[in-house]
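Single chain ahead, written as structure tokens, the form predicted on its own.
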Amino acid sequence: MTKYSQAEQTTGQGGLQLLRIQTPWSVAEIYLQGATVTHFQKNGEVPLLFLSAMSRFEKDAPIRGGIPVIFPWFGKPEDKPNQHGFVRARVWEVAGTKTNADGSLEARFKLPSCVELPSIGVDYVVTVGVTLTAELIVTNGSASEFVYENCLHTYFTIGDINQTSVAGLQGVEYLDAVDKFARKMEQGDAIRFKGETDRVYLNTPHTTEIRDASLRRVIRVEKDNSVSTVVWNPWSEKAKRMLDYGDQEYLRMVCVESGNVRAEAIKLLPGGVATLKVKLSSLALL
């Protein structure tokens, strides 16, 4: 175990560049492709984040797992060329690292200027310590309002989806993508998984918890400036149709995503700055 926090840029899978961070409490890896956090693991624990063994580590391809950055749109609108925006497949720049007073290490990434958004600045700050914090910062340098969606599409490692539930969303309205985006109300005290699940929970700025009876772990998802919570598991049939995802991997992962999507998109005035921040932590399930 290191006594001090440190960061090293190195080569990862597929020859892609990554930043490896080690602290006295944890280790993390962030690929420059998409600024994707693919790994976070506290000492003595199972990794917090799930990464598909089938993920493509190829230029211009998104990484399947970890925390893909979804921006500037979510899903696949009819007038957009691809799923979930384009920044998750772009190579970001490391803008700097620093050690904080509490011993955690902060790494800042910057999206290079792009023709799609020439006047929009996008920065991403990942802080690794006892917890993992990710903050997406968007600056509108244009002369007009900028409307966009954002989401930190977080894949979590679990022991068994059949012994996992997501708590904190009872009484919340959601859009059910499996049922043509029908608007429904969450009735149960927790979400339990019996099949494909793809839901956008509305007006949810509050904390949610993933309760994993198999690994005896609770994962807390705390967030700032996010009112949408997406809960996703592809289940067996859809998993078989996904080329960069193993047929049985749905059993060992669940996505609880924090963002602002669909009708809850961000409207950023000229000169404005908007942030989306997520803090992930874990504790024993009692």
Given for the second form:
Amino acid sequence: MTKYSQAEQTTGQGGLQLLRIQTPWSVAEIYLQGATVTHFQKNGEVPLLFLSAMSRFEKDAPIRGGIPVIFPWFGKPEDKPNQHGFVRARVWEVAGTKTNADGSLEARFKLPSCVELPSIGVDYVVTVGVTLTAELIVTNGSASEFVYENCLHTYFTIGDINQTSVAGLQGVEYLDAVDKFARKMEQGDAIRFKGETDRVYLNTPHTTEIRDASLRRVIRVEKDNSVSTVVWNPWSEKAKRMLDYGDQEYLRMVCVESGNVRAEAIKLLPGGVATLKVKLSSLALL
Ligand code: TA6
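Can you swap the form predicted on its own for the form predicted together with 6-O-phosphono-beta-D-tagatofuranose (TA6)?
Following is the full complex, with the preceding chain placed first.
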């Protein structure tokens, strides 16, 4: 255990570059590929983030797990070449690290300028301490309105999907991707999982809680400047079709994602700056 926070850049899986961060309370790893936080673990706890054992760590391939940064589109719009934007597979630059007054470590990343986004600045700030925060900052340096979707597509480690629920969305409308995106209302006090679950909850700034009776842990997902929450578990059949994901891994993970997607896309005026922020914390399930 380290007395002071520190960060070192080193080589990780597949020969990819990553930042390895140690703080007095936790450890984290952030791959420059997609600026993907792949690991966050508080001392003495099970890792908070899930990373597939089958994930690819190759140039231009998204990492399966952690916190993929989804931008500038979510899902697979007809006019787009692939799913979930392109920045999660690009190599970002480390813009700097610093230790904050509270002892946490802040790592800043910058998306290198790209032809797809002329005059759009994209920065990402990850702060590691007792909690983990991630902030995606978009600056519109162009002369026209920039419309985009964003989502921090976070994979969480749980002990058993059959003993896990997600609370905080009761009474919220959602689009059910496993039922032709039918518009429905969340009736229950918590979402429980009995099969493939893929829901886009709308107009919800609410904090959610993942209640894991197996690990006796609550993971709290707080967010700022986000009105869409996506809840996803592929379940067994889709898991088998995913080459970078183990057939049984659906039992030990759930995605609770924070962003602004579909009709809730961000419209950023010239000169505007918009920040999407999530804060992840864990506490004992009493
Ligand atoms: O977040 C839910 C979702 O849109 C699901 O439909 C599923 O496709 C998941 O994202 C993973 O997408 P990916 O492109 O990373 O395989």
